[in-house]
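Here you get one chain, nothing else, as structure tokens; it is the form predicted on its own.
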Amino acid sequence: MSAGEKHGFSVIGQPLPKLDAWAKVTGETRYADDMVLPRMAHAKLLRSPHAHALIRRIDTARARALPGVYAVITGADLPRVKFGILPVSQDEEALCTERVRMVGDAVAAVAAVDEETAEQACRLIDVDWEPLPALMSMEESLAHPEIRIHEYGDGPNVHKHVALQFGDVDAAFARADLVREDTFYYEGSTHLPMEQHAAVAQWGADGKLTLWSSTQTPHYVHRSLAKILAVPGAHIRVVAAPVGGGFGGKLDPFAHEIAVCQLSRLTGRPVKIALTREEVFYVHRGRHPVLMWIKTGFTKRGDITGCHLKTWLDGGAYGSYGVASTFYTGVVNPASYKMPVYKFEGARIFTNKPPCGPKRGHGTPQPRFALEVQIDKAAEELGLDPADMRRRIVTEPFTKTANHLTVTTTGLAECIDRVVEASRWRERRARPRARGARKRGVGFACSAYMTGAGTAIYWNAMPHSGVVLRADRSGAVALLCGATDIGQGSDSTLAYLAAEVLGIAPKDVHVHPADTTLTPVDLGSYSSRVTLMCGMAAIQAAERLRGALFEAVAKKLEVPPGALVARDGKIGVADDREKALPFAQAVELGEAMHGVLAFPGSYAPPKRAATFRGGTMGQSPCYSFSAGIVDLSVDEETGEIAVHDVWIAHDVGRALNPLLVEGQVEGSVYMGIGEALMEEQVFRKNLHKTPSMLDYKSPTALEMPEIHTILVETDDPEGPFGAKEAGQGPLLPIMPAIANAVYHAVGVRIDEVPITPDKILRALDQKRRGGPGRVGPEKLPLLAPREPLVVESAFGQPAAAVVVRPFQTERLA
């Protein structure tokens, strides 16, 4: 028997093949490129060869009269407005006019016969540069007010700065028996999707057009798409076509999906444009680099007696996600453990390189690196066993932390404890760890994540997600929804959702999303949202479908509406399934009483968010939480390391599948090994230092360990059948765990990511010479400090004062 049928359900817990697992294998899914339309004309963007620099002047003749091209557009040709993700931090344009900020800035389209014409055209555009110097770090755009990145922010080169205490932090430290203070870094990284960026654009004879995208966010690229043409969106359809991987690299508007649906618009033609794999090095929106200093006190027992953290994000040149990047580098730490006064301070920096925004994680892996690599040099001065001391101190269920994060279902404890079991912590601990110049080591950390973020880009009082469910008299049922599947399963998942409540097949449920002309508005696939809030959408829209069928069914049937089921594929009595109706009949006999079945479903968070400024950032209507230990060996004469087991254990809610939830958590974990030992988006002479394949290194399935994955279900109130998230959470504590175990193996701190076998040959070579042994940054940027908004701690509020209610149905009533 399966875990959901010793929990009553018949499809959820089932470790079902995702519905279109067949279509991707054999090669039947089209994706934006693949996407070929009557006259189709091929797109491609000049990009600015400096770092900083001022456009004099764009000669565009020479391309015009190339032979195959269709048009050439320039800033000029578009309205002069500029857009952004974030309503805070509107300071892109689509093609530059008057001065580009980073390598790889858009400043001229081409519409052409072919991909090799348009290249050919771009290659003939003159452009006059007047070059500025370049801030390729956070250290010399500090030093250098006088050359101003952008005009706005909240100080010269400054794009954010925030500062938040909760409670008494002097105090707290003065508790303390231990106070540490450590500082770490976290180099950027990109996501690496199989996919690169594609989109086709047609303006139709009609005057309206229609957009296929590689997006994650079709609703947001429809509204931007209206302010940047100046188009009814009305007039605007944008479909998000299947997305061959997206990890947060497509949840921009982006200058080449303007660029295309203008060009559309001057030539009468579809036109289709695929970013190179080097421009999506520069484009990525990627992890932010930051530097981190973070004070912590702990009594001799372990206990948090309270934090200070510090983070400054090297934000590349233009805003994306960064000011809510800036907040989540600190508030979602108190979630795992607790923590009952809490100081955090953040500021993100404006740089000339490509701007960094939300990668898997977004902005909570850097942190929590830091938080779990200070945990363990606290737990070995105080002598306690670094996975006993996180045990004791992991968050209650249904209270809130210090910075009044509401936490509902936590199974941290039980995650421990499983990962502990399983991976026979302390014997690995207590073994020698001396084998030739390979020793072996063992680490530990833990981590939480938000299932959805509690607030929406733009502040508004409508549903965050939406679904529209129709029944068809042949017994199928259609699934419209918003969301984009990213390559998570979120159709899979919101068929196996409706399928359960209906009690039918899930290849009965046919989902049709992302498309914003046909499906109810979702805001995206992001923050590990889509599964909850389309999901609870989902469940709500099935269950008013499966009302009309159960009162159409008991009037033939002669027996009240509850006293049905539906399951099997039919709707009956439960105890008499020889009279139930095949569900097809059900849908005649409910579309004779009612017409059309096609019933709505919504879902907005419960608000929950604190009333101080930035009382919104981190709420979330649950968190997961995960545990994980990694065990590798390191080699004292090469610095080589390499990873053989990891053991994670994840607070999943309730599997909903288990097998597309392994998936979800061995992705994070390679994702995580990636970023902990090789992936580093760095620059040389203003220039991405390896921007192809070939040359940025990411694991490959030679490198990958054996991974142990262990699923605790704590059945949240909030989610869809108890779900929380399992795609973002299970990374974060894999860079920590490796940096911990590191140390475990040759007695030496690597306090950066990535951890490469020049900086452990470097930390060891150190502690021969006597040295403290430890690879890490040193010095801090100098910021001017910020007065913080002190705000009450919250911890330790008592369940019954924190409002914690399962879903309601007419909740947005």
Second form
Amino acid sequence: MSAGEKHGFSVIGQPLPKLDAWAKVTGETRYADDMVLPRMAHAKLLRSPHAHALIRRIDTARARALPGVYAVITGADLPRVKFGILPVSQDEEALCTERVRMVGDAVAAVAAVDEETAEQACRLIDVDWEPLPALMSMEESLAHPEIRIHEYGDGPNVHKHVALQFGDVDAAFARADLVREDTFYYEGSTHLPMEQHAAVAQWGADGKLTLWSSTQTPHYVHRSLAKILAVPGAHIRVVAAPVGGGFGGKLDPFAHEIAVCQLSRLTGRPVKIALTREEVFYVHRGRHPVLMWIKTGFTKRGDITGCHLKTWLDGGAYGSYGVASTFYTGVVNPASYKMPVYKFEGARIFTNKPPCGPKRGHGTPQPRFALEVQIDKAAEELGLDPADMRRRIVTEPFTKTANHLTVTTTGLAECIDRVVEASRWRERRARPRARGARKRGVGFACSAYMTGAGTAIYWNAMPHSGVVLRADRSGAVALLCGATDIGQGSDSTLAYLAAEVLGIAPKDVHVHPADTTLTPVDLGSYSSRVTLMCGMAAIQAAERLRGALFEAVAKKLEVPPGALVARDGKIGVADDREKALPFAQAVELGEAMHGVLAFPGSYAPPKRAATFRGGTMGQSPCYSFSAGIVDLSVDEETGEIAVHDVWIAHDVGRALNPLLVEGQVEGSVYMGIGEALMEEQVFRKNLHKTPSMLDYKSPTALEMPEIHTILVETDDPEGPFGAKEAGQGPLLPIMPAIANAVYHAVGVRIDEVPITPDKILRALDQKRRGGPGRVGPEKLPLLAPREPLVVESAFGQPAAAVVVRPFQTERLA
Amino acid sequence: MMRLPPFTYVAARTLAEATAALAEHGHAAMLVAGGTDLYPNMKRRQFEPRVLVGLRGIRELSGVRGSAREGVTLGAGTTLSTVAAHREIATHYPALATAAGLVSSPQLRAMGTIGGNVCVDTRCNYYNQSFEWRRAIGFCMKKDGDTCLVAPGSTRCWAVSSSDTAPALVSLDARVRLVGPGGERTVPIAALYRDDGIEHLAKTREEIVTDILLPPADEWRSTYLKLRRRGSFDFPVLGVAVAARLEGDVVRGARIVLGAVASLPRSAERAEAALIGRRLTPEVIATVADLAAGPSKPLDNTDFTHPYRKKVTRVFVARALRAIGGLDAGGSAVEEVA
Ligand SMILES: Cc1cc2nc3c(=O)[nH]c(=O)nc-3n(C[C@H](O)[C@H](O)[C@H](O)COP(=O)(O)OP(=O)(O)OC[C@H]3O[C@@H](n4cnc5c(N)ncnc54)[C@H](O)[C@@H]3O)c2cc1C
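Beyond the form predicted on its own, can we have the form predicted together with the partner chain?
So here's everything in the complex, that chain up top.
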């Protein structure tokens, strides 16, 4: 039994402001770009103007001669090693030596007295290019196997090609009353964090390197730097500066980080770099454009008999997380609904564009869009209400999916009921409303998402998250953890968890975010893993500390340790408030008894991945679920869409801090509206069409609807005090719910995002002329299918509630 | 971040000082008022003036004088927020107040001036890009190059007039006063514009726009509709300004001006003519809207597709006419669910 269950919570469940809220709003927070060090130089990168070209020669003489320039480097000044976030895709160079594969690839770097001089010097670097044909779409890349963007992969310009089959899909379709085949397209989009990437490197006089960077994965950056710079990891320190928004865009090791390290080594000065917004568009790693074909069998009552999904991902110029992204377009969909038979084929294609990677929802919004819009179409054909239809087929708790994922708790049914009720769905659905050209409609969709990836990026048997807690005689507690707070509030959440267990105020907990020399490793702020994994580690460390304090206090008060509780800043006998010591005094007693009070906590996910190849993908300790309803209106004359209300219910397991969870849900809705209605990372004549915040359209506060957030708690046995993720899942229903609401409003199907006014008018025109009233992909790329790996469907098998977790045995005992 | 190129700033205190500074530095100098258009453009190296002559310190340039009865004069240095919030303007020249209030964002309206807005640079999404971007794609004729990337083979530049107030002012038959080394002149605002993306202003570099003069309101009704992706920030990709004078319900005077579909604010003259002497019936509105969409010839160099901008021209003209006629404008109000 965990601490919180012995008595009511005191911190958990409270809508507390984030610990860093004051610093953020007053401008006290020091981001990487706010750092100023003595003698600091400023760096700039020279980036490729070509989408695909060979580098014949680089002459830096004119740049080096410019007054104020300290150093100019090219790839020749770095060890010749390629890197990449995934061990299977080591295909990047910090400064390209022979070939560039996209506009924006870095080829040289300058350190100078100020940014202006560095920029001017970059323009004085002469590069002799030999342009190559650029492949700007998946179709082009597949049609031109003779032009290879990379030499590795599963085929010419095919980075990854996977095929998995769980059960007999043909038999499943034969059993169905209705089989639908639909194609969808999901346009790429970028993260658009407020803070542009920045880094400061200091190669000290002692020969050791420190890098401060706005990164979501300091641990992976640490490992990469050791490899790329060929220096011992023991002499490299990576500190995650406060991150002004990440959303997945700061998850890779980047050229600018490596360049400033090398420039600092050469100049003997600290070197800073801050990317421009345009450069952030080139760094990218955002949402993959995905083309999809989905075939699903339904019974008359709306049961799914089986589903076959094919996805084609436009990966851009490098691997990045692409192998994971490819799997994620297939493996997570089955978690939400009963889907006894499942087949998935996915291919990621290289193109000469900025690399795609993990953006909030990583690989899952695209297939979720396809599935949820298809279900909407099926519901109409079957004469079923789209909400009722889904409500009947939600997955059973503690069972496995066809593709061997273990679903523990699921609150999806409750999520559906709650949004249906709160929005008066049936009423809105039944009564189409219009005012002049404005037609109103409502749409529905659901989703599921992982709470942390079950496996690390590199294979290892160590913890995924670690925490060290040290109690100070003042009564303060220092919490050291390798996690990075990217705005999601992980520092605060860790403080709440430790405070809850120790019975102190969150303000008394000092969280030291990622600093690779001080903090135990956490793998990074991705895949919605931090609250669960670091949280479990923090609870373990806090319980260990509390155990030591109980021992000392018990001796002093002459009671058994089991009689003690930690609450309200005191440790004492549960029912006797007189018999209690202030926390600080308990620490003194504890330190006198045990010596320094420092305790570790470790967490690694339960090992229950299936053994087939690819079986680890999508495995997570538990899954979050969401249901969303969108009410909008469509102007039939202009095609403009106004979103009025969004009701969203999210199964978060337990809301450790409902205020933060609501913030995550609202942010997700915001991002979802952007992807559904306007965001697109598109290219023209080999260049990014809109690399600025003015021209890349992302919604403003004025486009935001009223959001009605409902939190559903299922108290998952895998999560810290029952918590699951909240940062990504609630994004997923928004895009399909909007598409479905558009159909309800004006009767046209826009089977792709963004759903722009132009597409609405085209579909309406088409419908008026007797056509189907649909805008969406018409063609699928040519790529020979791959023989699938056939695995037995695990659908419906009972799954263990809590299996043995590495490093957590003592807690469970 | 993107950095400004180096320049010298001359803080003029009188018009005479400003014109003298312009004359002294010739082509090296430019005027700057709120700087909300010019500074971002300088960061992208669309302009590289070595001297900037600042107008902010010139008292005589700001303020609104007069009344709707005798006509209103706006100093060029008046901020857009002042114009948008001005009672007399909002009541009697609603197209102007609306247009000024729809420019960009509240922050930029607090800095940006009406003079800067009527002189604002034309835009094109091949041109409003960083120096590196433009170099990568190949410089266009508007800056540093000699071709047009929107219409290759074209001998002229097709950058788009992107001022919100310009079409509104043309529809209101405003005039502008210019002061230059040779003295001052006052011209109809339509005469300030040229159909050329590069030389889009019919004035010399030394001439300063000092005032914008609105004629007596004289029962003219007006309205302005703006097409853009979002409710703030965005430049117009279509602006429709309509002004009309009705006697009873018969139209006696009409001006329909389209913004952001050409290199200058474009008057839809045939549509205007078709309105005179008519009542604003649905049939008349439909015919006039079709006629007005004729001169709307957008190219693929702004946000949204150009066929879409053309389609919406028709819709917006019809909506503007319905608003002027006091008919249900359609598409504006949204019914609440019971
Ligand atoms: C993000 C963003 C969004 C924007 N959105 C819009 C929009 O929606 N609609 C819109 O119309 N504009 C928009 N703008 C452009 C600009 O903010 C406005 O046009 C503003 O009114 C310009 O006024 P200013 O005083 O800042 O002009 P400045 O930037 O100071 O000057 C603009 C130009 O006018 C010249 N100039 C200024 N004053 C005079 C004068 N008195 N006589 C002669 N020449 C003069 C300058 O030399 C310069 O060439 C936007 C700008 C940005 C950065």
